[in-house]
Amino acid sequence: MRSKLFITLKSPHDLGDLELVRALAKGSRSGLLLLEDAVIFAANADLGKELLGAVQDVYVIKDDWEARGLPLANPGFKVVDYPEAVDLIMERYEQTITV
């Protein structure tokens, strides 16, 4: 089964497809990787954890997430870098897939 990591940089508000990204993931090792406006989610405990019943792992780009002042509502998500999302890209999981 291929590990997937799913990116983001759509708004709560824009993103109409989180039932398909639970589709994709099921029986896979998933991630989620937060960027832009994306980071929003992270703010929000419900939609975080709406999150983490789709996917296993959820990240979030540290410059997006200080660029908004917004507080970090879920414990779950982990704060990265982009040295640390190309590594999720291009080391950590198989297949990546943009919503």
Second form
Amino acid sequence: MRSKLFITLKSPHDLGDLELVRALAKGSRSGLLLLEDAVIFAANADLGKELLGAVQDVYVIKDDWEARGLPLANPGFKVVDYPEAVDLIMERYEQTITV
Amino acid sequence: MRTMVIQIRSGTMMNMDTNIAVKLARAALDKGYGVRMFGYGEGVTLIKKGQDPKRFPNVGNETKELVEKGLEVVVCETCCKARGIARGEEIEGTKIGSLTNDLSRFVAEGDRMVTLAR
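To test you: the structure above is the form predicted alone. What is the structure of the form predicted in complex with the partner chain?
Full assembly next; the chain just shown is listed first.
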């Protein structure tokens, strides 16, 4: 099964449930890249656990996270810059899916 | 050369989607990838010449600068016409094209496709 990088720009209040991500990620190596208001997930430990229940790795884009001055409530999340985000998209995962 | 395709549907002043698109494009170009961007819906505003936002990043200028570094940008003509954007009003080096000709070519030839949408 192809490895998948999910991408979302939606805040936890807009993204709704993670069933779609969980279903599509099943059986494959998967990650989720948080952009814009989606970085709010990183500040909430419970929401963060939910994400790590759907995918193996969660990445938070540095610019948007710093712009909002949020804490990192989930030590397992990786804060990445744009060159690292390009590596995730072009090299580390075989497919990108925006949700 | 491996290529990233970025699909954008948000207007330059709606949210930060186009800012993210140009940041991603810049980082990918700097790493030696090819980058192609396609805009439709409000995303066509990306190529409008003469953008002059106050207190916000000027995505038009950044797009022009990245085109000079090899970024290929095409937007949908139907969506342009719907918004009164005519040929000749696009930033130099960008193109008013079509979903059927240009986006399909980008998708067929690209290695990864990133959609920035809500």
